[in-house]
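As structure tokens, one chain now follows by itself in the form predicted on its own.
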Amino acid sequence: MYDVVIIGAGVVGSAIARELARYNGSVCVIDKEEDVCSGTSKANSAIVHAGFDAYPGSLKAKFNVEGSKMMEDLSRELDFPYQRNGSLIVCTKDQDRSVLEQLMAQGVENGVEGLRIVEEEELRSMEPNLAEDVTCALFAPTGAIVCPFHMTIAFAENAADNGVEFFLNTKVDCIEKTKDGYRILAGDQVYESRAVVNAAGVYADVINNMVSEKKLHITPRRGQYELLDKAVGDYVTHTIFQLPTKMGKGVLVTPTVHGNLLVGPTAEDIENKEGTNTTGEGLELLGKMASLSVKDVPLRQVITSFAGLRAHEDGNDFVIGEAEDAKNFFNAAGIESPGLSSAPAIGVFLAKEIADKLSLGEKKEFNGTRKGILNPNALNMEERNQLIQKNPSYGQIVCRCETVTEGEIIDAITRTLGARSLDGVKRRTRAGMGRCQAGFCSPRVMELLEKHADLSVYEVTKCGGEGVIVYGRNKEI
């Protein structure tokens, strides 16, 4: 029997797992996908929000501000990309300036530091490519950008290195209350646990409603994005927000930590919890909406589009903590924006709640640091030559667009919770994220997966499931 079973290996589930690894207890994470970071955590705006737009007193406000303050130190401890570039919430001549003042007052009440309203002349010097109608903006210097893949994977790897077990490709079918806790049925597997953490994203209502009479209802809110080439990655330097609406923070334009430009998201409530397809109407809307804040967005430089689902709970706030009628069943549900920013603080809070409830003492041997995949591009020429002499695989370029080497891909496959699919390699190394979108490098990545992941090339998939890529050999079909 486990002390704690966590359902969901996204950023929140992985953050909770990492924090629980600080305590003396047996913990495992179950996820229906083939890799961590395969749901909402892989398809979002990659923004660390400052915390001015959440309603004071809400869980969103509390965990957003706390999580944002933790992020820079965490990025150093766990070695994932983070950049504090600041956010601008712009107001046009046809909009009500008082909304900015309300947002600033709200942010101050939430504990956000450094907020101020910037007038047009200074604003144009900060961002020359803002739309002509923009007259002023709320500046949040603590706003930042991050890599959500590396962040989630870092939490999960560090948790695993500290003893947390991960069971992927494992879909929860049923949860039963028992005398000692819970029995979780997943296919032909049974997991017994004293406590359960529900961090199942858009499926968190389904999981909660298996054990609690206090029902949750989550609506998948689809957000579509376009990613632009690095050639225009500096078109803006801050994250440019529009005035928020009841559907969210609107379409933003932002640089990414990897040097691209990102535009999105749309906001569309749908019923399908797997509805991550893009639509022509949605992508067309992106361009129109982005032009309200940034002029002449270079959309001819789009290299890919994608969509993610936000878990919008009817109460319009996070649902965090023990269910009233289900002892030792802890929810981390309704985690929509600012969920990525809030994840570290949610992890600390819930881990402490669970450890206290189960009387789990702290580990003396917990190691809170982790080293990411070596990036040869970050080395100077002398260091790189020494690396290649020591390990020639770092001299073999596999992904030309992102200059990813064979050595990096082998590391991604063979390390803790290593990649087992093309997307798993892509999220860890960026092989396949460039202009050609994996058109050149996929065959070699598949060969490396076959060699180092103990997979047949006929078993390699893009992102798990039954969607294999190779069905046979030439002249045999």
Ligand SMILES: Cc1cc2nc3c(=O)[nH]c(=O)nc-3n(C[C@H](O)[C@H](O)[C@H](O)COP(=O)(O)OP(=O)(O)OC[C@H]3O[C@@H](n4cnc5c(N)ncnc54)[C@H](O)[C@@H]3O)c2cc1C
Contents of the next structure:
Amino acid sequence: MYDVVIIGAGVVGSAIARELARYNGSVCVIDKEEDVCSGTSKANSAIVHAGFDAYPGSLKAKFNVEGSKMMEDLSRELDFPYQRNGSLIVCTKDQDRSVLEQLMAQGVENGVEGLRIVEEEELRSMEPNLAEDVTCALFAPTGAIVCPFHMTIAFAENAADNGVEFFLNTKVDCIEKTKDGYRILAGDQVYESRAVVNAAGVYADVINNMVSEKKLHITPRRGQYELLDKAVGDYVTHTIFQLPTKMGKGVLVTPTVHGNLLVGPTAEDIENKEGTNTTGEGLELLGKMASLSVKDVPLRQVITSFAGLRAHEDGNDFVIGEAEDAKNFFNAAGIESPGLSSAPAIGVFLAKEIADKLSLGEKKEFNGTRKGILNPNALNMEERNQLIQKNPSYGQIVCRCETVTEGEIIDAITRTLGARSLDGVKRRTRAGMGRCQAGFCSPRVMELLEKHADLSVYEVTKCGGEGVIVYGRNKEI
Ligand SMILES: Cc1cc2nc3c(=O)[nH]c(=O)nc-3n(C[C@H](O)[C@H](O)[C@H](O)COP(=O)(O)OP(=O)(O)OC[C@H]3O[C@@H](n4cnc5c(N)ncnc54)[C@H](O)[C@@H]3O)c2cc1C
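Coords for the form predicted together with this ligand, given the form predicted on its own:
Up next: the whole complex, starting with the chain shown before.
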């Protein structure tokens, strides 16, 4: 019998797991996918929002501002990339400047520090590539960018290193109330638990509705993106937002922590909770929308496109806490944007609430620090040479676009909650994320998976499921 079962190994479930690991008690995380960070947490804008655009008094505002304040220290403790590049919300000559002023007032009320309106001359010296029609902007110096994969994986690894168990490829089908808590049925597996946390992303309504009569309804709101080559990664240096509407924050143009340029997202309500495909119309719209704030966005440099699904709950706010009619069943539902920014604070809040309810004491041996995969590019030449002498696999480049070495890939496969697929390796090391999009390195990564993950090459997949890559030997099938 577990004390707590968490459903969902996205950034929210993983952050809660890591915070619960501070307490005595048995905790496990269940996810239907083959790896952590396989849902919305892998496909978003990767912005740590300052916290000005959520409505004052809302849970979004509270957790966003708290999470944003925690993020820099966390990035050091857990070793994930974070950069405070600042955000600019631009206003054009046809738009209403008073909306910008309202946003600033809202931000001040939410507790966001350092907000100010920047006039055209200063603005153009900060960002020379803004569109001609832009006249002023709200500057949020605490806005930042982060690596969403590394952040989520860091939470999960640190939770696992502190005793949390993870069960992947395990889909929760049904939850029954029992005398002592809950019985969770997942395929042929059964988990008994005193408490359950629902962090199931776009499926959080389905999970909640298995247990509670207070029904939730989540609409997947798709956001499509284009990712541009590092050659144009510094086209803007701040995150350039447009004035928000009720469908979202408009199309942004931003550098990423890894040096690319990101353009997106669209905002389309769809039915399909797995509908992460991009569309011709969506991608075309991105170019048009982006040009309203940034001129001549170099879209010829697009290297890939992708889409993620916001978990939009009808109440338009996060649903966090114990369900009214289901004792010890805790929701972290409707976590759409700014969910990535809010995850650290949601984790602290819910873990404390659950620990109090279950009377779990603090665990003395908790270790909150974690070291990420060693990146030889971050070393100077002398250090790199020493590393290669000690371990020659750091001298073997596997992914030429992103200069990822064999040593890094082996580390990604063999560490806690190691990668078991091409995408798992990609999210941990960036092998396959560059200009050729895995065209050259996939066969070599597959060999390394075969050798170090105890998989046959016929079992290696791109991202789990049935879709293997190699079916047999040439001329034998
Ligand atoms: C287009 C877009 C842009 C965004 N931009 C930002 C941004 O810039 N900044 C920001 O702060 N936030 C942003 N967000 C929001 C942020 O990405 C999400 O709030 C966050 O990733 C949600 O994390 P999660 O853990 O709740 O969900 P997920 O990452 O989706 O995790 C849920 C997990 O639950 C699992 N699951 C579901 N059902 C079951 C089941 N039955 N059994 C077992 N497992 C199950 C899934 O497999 C999944 O892994 C954006 C979102 C989108 C879509």
